[in-house]
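For reference, the chain that follows is the form predicted alone, supplied as structure tokens.
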Amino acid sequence: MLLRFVTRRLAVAIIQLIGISLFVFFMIRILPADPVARLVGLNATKEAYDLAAHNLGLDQPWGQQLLNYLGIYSNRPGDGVLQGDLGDSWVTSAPILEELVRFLPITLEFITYALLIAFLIAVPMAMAAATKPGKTADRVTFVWGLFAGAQPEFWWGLMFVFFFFFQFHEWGFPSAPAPLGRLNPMVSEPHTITGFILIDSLLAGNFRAFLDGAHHLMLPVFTLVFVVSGAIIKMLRQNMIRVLQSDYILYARSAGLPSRQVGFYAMRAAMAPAMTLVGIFYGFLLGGAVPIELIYSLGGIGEYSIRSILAFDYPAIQGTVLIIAMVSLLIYLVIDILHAAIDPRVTF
């Protein structure tokens, strides 16, 4: 059953990715932008302009450009999305796939840590609020859920840099590192294996890089936890209250089951919708965590996508959207599998 479910979802995902690729391909060409003029300059001669358009393949009809992009009847046999080639950047001339492999793990790392920590914080807070409605824990959780969920991440990112780096340094307290990347320039970066700086540092046995990387990731992760935890806590709290009032929980209590076991059953049922929310956050933040990446100079996939858009780098834009969509669909598939694993009412 699981294999059939995964196969069916992957087949649907492939169709979705094809549709997304076609949509992005035509949409960026409809926009009133001239990537050739952006590359050669406004004062270029007509000959230079035509040569650049020819080299980029933009002097061909849209149909032939699409075939070149897909790798069907292409002018460059063996190249194209269907062959796993996303093309080369018009700005850096580097293969798009290599650039995405370098930038994507940066965003994945701090998003993963942030959502994991936010979820671990949300579970006990939601349980305390739901089991004692109207008490102090419930009021604090309710206010926090409303407050944190309405905050802009760029504002708190700047505030955290100001207080934990600048002010703490002025006051002589141990301060957070300067927002200048993932590692101190004086610390050697470990060899890239997964792209996650902490995991690669542990695999290489470079504990200095591990500690420094954790120190630099502290504020970006904390900023994201601060912003997204409110919505997760609120979702878990509401689900816990609803589940605790359900018939099977009332029956479990009347049967004399221990409170810890009843709470475990209730939390198991309440976690499924919250996990779905976390998956939605994950897919959204892949391209939506740009303010945090810019504030802390992380250089992730969001910052790369913004640079590509501003430079009218069509291959980079198409490749970024395709990869982000692919990762998002895989995340949703994993969430659905976990949902079915913790909720016996869900079947494949």
Partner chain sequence: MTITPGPQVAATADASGVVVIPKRRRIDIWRKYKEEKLFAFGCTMVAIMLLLALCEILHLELGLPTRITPYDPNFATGNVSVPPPPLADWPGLLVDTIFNGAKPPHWFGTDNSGLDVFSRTIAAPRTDMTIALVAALVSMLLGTFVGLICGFYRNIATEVVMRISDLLQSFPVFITAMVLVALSGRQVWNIVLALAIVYAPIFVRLTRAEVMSQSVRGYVESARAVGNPEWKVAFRHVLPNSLIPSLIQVSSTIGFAILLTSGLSFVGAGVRPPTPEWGLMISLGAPQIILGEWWQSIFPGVAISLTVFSFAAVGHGLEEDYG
Second form
Amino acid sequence: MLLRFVTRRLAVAIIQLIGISLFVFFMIRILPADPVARLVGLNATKEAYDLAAHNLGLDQPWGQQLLNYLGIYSNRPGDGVLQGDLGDSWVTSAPILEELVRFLPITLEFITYALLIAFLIAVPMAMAAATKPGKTADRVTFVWGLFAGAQPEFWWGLMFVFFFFFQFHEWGFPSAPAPLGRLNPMVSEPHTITGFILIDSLLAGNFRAFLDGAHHLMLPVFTLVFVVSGAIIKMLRQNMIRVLQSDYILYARSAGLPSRQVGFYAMRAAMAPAMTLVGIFYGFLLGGAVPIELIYSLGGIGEYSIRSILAFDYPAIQGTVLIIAMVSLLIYLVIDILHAAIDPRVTF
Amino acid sequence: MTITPGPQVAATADASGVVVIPKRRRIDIWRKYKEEKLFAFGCTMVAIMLLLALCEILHLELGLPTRITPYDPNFATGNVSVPPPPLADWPGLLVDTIFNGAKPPHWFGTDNSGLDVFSRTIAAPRTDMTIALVAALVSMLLGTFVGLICGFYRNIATEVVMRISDLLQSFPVFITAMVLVALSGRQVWNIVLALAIVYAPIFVRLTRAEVMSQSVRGYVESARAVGNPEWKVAFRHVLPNSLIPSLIQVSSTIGFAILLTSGLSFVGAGVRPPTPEWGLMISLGAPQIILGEWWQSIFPGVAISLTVFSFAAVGHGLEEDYG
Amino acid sequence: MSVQEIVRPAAASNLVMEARNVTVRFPIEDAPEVTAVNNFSIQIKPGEFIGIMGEPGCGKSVAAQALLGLVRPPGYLASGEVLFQGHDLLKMDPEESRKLRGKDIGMIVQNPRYSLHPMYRVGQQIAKVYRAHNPVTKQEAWDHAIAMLRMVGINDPERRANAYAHELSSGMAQRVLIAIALSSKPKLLIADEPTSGLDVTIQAQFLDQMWENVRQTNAAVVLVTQDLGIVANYCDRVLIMHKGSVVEQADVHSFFRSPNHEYSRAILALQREETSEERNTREVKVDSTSKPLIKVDKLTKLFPIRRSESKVHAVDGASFEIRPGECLGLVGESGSGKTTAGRCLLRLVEPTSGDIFYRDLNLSKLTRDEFRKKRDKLQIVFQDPLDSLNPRWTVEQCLMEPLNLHSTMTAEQKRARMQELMQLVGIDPGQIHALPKEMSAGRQQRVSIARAIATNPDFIVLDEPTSALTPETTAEIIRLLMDLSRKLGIAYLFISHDLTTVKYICHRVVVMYLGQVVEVGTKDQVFNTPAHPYAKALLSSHLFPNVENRRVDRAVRETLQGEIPSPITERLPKGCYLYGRCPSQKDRCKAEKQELKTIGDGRQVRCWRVAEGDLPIEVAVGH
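Switch over from the form predicted alone to the form predicted in complex with the partner chain, please.
Let us now look at the entire complex, which starts with that chain.
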């Protein structure tokens, strides 16, 4: 059952990825940007321009460019996507896949922590709100959910930097680190295994790096939790209220189940749909955490993508979108499997 | 799962056969405004922002004397990085400005190229509100129409359209918007178009789902049985009853569009400087933050935060009554 | 407060429960509070079967829940006391009253599938309730759950205990609820419309089972219902509620014989009129030799199943005729295809094959647009009155629509016609601008009927027009329909599962089972001497509100085994569709397809045993 579900979902995912690739490929070529001019500068001679265009393969018709990108009937050296090669960046000349493998875990790490923490905060808050609707806890949770559900996260990030770094420093409090990366330059970076700095430093037994990494992750994670928790709380609260009014909770009460048991009944039913929301956030933040990465100079995949986009680096844009879409689809799959594990109505 | 409402509330028919249900109709928006603080706050803020945008647009496009900013939001004053006056001085300064005709102070300070932050903050709605409103409306009109057709006529063609819409929706929103805007030249109307493309699939999905659930309702079958042709069933019966989810969604979409517009400027993929735009102002002030020059970024941020919250509050209020 | 302090003298009496002056109120935003239950009092003796009857919203369910000390928020108990074994449930410590609920007082409710938690196995849910009240281990509780499932008549309880609510049919889920309710041998069982939404044969199975179970344990039962048939056939005593108050309390026999309260007489109207002069003057005399108005020939509708070769056989070769002015009843349980057949007739669903003749015109050969122009003569009234009116349209807009589409009248004439229609169906002219949700269900249905007759049709399909209505309103609508038929000469196809109304209004009856017509005959033939085994079981299971022949008093309570198979190609029985459930089946039935054959007295029956005289036709026991 599970295996068949996973295979079917993966098959669908591959079709989606092909669709996304084609879409991005043509979208960036339809838009009126001139990557060659961006590379050689506006004052370049016609010859230099043509040479650059030839070197990038942009002198070919779109159909041939697509074949080169895919790696079938290619008339250029090097493999294509179908061989697992995303090509080289036009700006850094480094293989894109390698760069993405380096940058992706950075983003994954901080959004994973943020979503976990946000979920852990949201559950008790939503519970408290829903069990006594209309009371203070509920009002606070409600306004918070509405407020933090849509906020300029980049601005809050800046405010936190100003407050916890600049002001705390001024006041002589122990302050947050400067928003300049994942580790203090004085701390030796642990050898990369998973790419998650906290996990790698633990694996290497490098506690100094662990503490410093946690210190540097503190503010970016806090910023994300701040903006994400609102929506999760809002949804959990609505679910809980709906579930508590449901026929099966009323029936459980009339059958004389102890209130603790009724609480469990309600929790389980309210939790399942909220997990889907967490999955959607994952996908959204993978590409949407760009401003926060920029503020804290984390150097994740978001920062990589904005750099590539502003430089009109076509292969890098294509690669980034493809990888982000792939990771999102995998996460959705995992969430769906978890969802099915707690809700038997979801069938594979 | 369905929740059966308490049967006691469901129907209390009096002798004349008229069911007493607390009515909610158009007129109630006004009552809601008077009774619910949050909704009232949202509506007021939205109105203020619209007014600010309108003043600035009328001045720029028609040359009317409606500009209310104390300084030209696009021209530097020569006073660089002036902090705002201390709060205690504000009453005196206000009196001086209004009654004694003194030169207005830089209420919110100036940025490091000498632009007046207050003038720019209240001039920015012309950019942010225009982009967000037009983008949300275009995506709603487009999405509702496509959603109606795809939900009402179920065949291979509409199935394909749905798949494309789903594919668009599965794109990482922020990156798609960055690509669309950056590669098409960072003009205001390109941003509007990019946002409309990014948000349209939501409306397609919402409308289609609603159309599909309305289509199996009895009144649709009745409309056919009475002898309506299909297009009349779709446009006269199903469409008016399927608009509510989209109308509720449009309010929060405007909010999200403001966030996205300013977010794009913040990362350098939005409008070009020196356009007065909140995200751009925050971005220009960002490097100064760790030097302690907080005023350049804080005011536009408060403006975004309040505006987006207001749209969320209005959307929530509408959802509560009509969702 | 401890239990001792609130012991009352009433403990001495041998009542199971006594409620005194219970009042429940609901605060409503922007409106005065609604008193849902007003001074409700009841005395329940051991082993007694009490019915509480009333229309939706009369407060009967709220009263039943209040007997447990529960009110759905935001309602609250304003006053009164509920004495159970001398203790007042309403003043008891919440933990004390919790211990009583589910142990000494069991409850079953309507919507059984939504009342079970969707994510726990039903066996677990029974076991959890049992463990909440009894000091047993998990394993013991599980074993008890299986024993309970067996007791309530579930086949293969070990397997069913592992099922989830969504995997069960409504009838099965209702049995699970009763297993939960009876698991700790309660002294009182409160059943809140336990069979609403169940088919008649399943309803009879279930109520019989419940009856058996409570008789074994000598528990008292409070049964909340709006079905007169259930009250007449199972209850000893009945309380009638109207607008929150008990208006009549009587022994069932005397209640049906001579109801005291005006409201009671209104809900009993149809039954009391059935044989009266009044009905006979309403009835249209049909010329049985006249040419059929509508002729349906081998009508078949198969719905394809996604990603599958097999199909849902909704209607399977149905044939029947309707004469001008006639009312033909089409009866059967859910899944019998009666509704789809009605839809196919008007091509709201396109038939897969078969012909439909309207006079001499073959409707199934017309293009959709040609057919659309014929809709002024062929109309339909749907089951759910609120749902079948556009929620944003006023009465005026609803009634103008057919006139705008089909007539060439001037605006002035249309207006006059609309006034005339409103008068015909009895809608107050003051309601012309009312929206559907502002009217009662009865009014809504009148608007639907007015819309249907607006263009002077010859024929109207009535698809369960009264099943969403209260008994009182049902009587009014049925009378209206008969009057309209007499005045305007309209023929009806009356689709219904409610045999009581069919018996009142129809001339002839078609019985359907699994998409097939199994019996066609006059009303008297089908109701008095049903021939087909399915028709017999259906009539026997149907609870006619007749206290002289109560189901519980019968020696043999005839019903069908098991549930209706799903009408999917490969799951349909090979031979007779009733094979496996039929009490009269023989080996030959297993493989032999059955044909509809005309028998001696002129009716048609789809059963070889009847056709060959192998199965005698007897007077039905149903009424």
